[in-house]
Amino acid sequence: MELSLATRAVGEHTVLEVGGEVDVYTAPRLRERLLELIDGGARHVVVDLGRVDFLDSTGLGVLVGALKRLRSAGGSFALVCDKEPLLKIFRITALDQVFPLHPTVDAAIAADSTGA
C-alpha cells in the first residue's frame, strides 16, 4: 500500500496527515518529510495518524526520532490517533507514556497550547 503525506498549518502548529501503511518500506519517506519540516523551522508538529492502516516498529522508531529532535529544539510533538489497533501498539510498547496521544487534531493543538 502507498503512503500519503499531506501538510497543513494550523496557527503555529504544523499538521502532518499520514495515510496508508507505515512500515520498513515507507517509513523512510515519513522520516524524510518530518526532517524537512523540522529543519524548515517547524517547532510544533502534530502527526495525524487517522488514516494509517498499519504501523510497524520502523514507523514507531521514526516517530520517536522526530519527538527527540523536536524536544531538543524546544518544540512540541503530538500524535492524533483514535484507531484501537494503533492505540494498542502504543500501549503494548509503552509509547503511550512517551507520546502525547489525542483523539483529534483540535484536541492535540488545544493541549499543546495549554501546556498539557
The other form holds:
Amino acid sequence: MELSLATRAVGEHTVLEVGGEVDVYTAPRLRERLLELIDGGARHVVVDLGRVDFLDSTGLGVLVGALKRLRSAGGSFALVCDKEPLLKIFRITALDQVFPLHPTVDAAIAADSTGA
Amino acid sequence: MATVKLSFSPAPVHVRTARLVGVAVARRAGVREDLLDEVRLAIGEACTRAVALHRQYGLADPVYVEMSDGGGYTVRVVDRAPIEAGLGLAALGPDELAKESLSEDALTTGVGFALLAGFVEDLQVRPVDDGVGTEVRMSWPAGRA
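Okay, that is the form predicted alone; can I get the form predicted together with its partner chain now?
Now the full complex is given, and it begins with the chain already shown.
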C-alpha cells in the first residue's frame, strides 16, 4: 500500500497520521512533510503509526531526525503505536528507549502535556 | 529445489517488489505464517542496504536476489560495492541513537543491521566468491522442500 499522510491539530499539538508502507522509497516524503510541519512552526508533534503496515530502517531514521530537530527547537515528539510487529522493531533497535511511545493519540498528548 | 532469481536496477522503488516476491516465495516454500513479517522486513533491509551502497559508489549494476527452498528457505542478496562488509558493526545503544552528532545515514545503517541481526536467526554477511561485493545470506525454517 502506498504511503498516506494526513495532518490535524489537537490543541497545540500537531498530529500526523501515517498509513501504508514507510520504506526506502516512501520515507523521503515522510521526511519532507515533517520538515514542512516543523519549519511551519509546529513544536509538539505526534506521529500516529496506527495505519502503518510496514516500517524499515529508513523510516526509523526519518523519525529519529524529526525527534532531534524538535528537541533542539525546544519542542516535543511522540509516536503512537499499538501493533506488536511494529513495537518489536522498536525494541530490537533500542529505539523504544529513544521515542516516547503511546498506544493512543489521547495518551500521547496527555503524557506530553503533563511533561511525562 | 525451487529457485527464484531476481535482479533489479539499484533504485529504491524496486525494493518493495523484492520484498513482495520474497514473501510470496517464502509462503510457497512453507515458511510459518507468523515469520512472514520478519522475512519481509529482513529482505527489505538487505535490499535497501545493497541499493544504498550501489548509489553511494555510483554503480549501475543490478542488485541480485536469489530465493531457494531446498531444506529451508534461503535468500541471498548480493551487491557489487567495493567494501569489506561484515557483521562487526556493534549495535547502537539508546544514548548513541539519540546523539545529535549521529547522522541519519549512519543511524539508518546501524538500525538496519540491528533489524537484520534481530530478525534473522541464521544470518551470514561475507564477500562474494566471484569478484567484488558482499553477499547477505538469510535462512528460515520451511515446512516443505
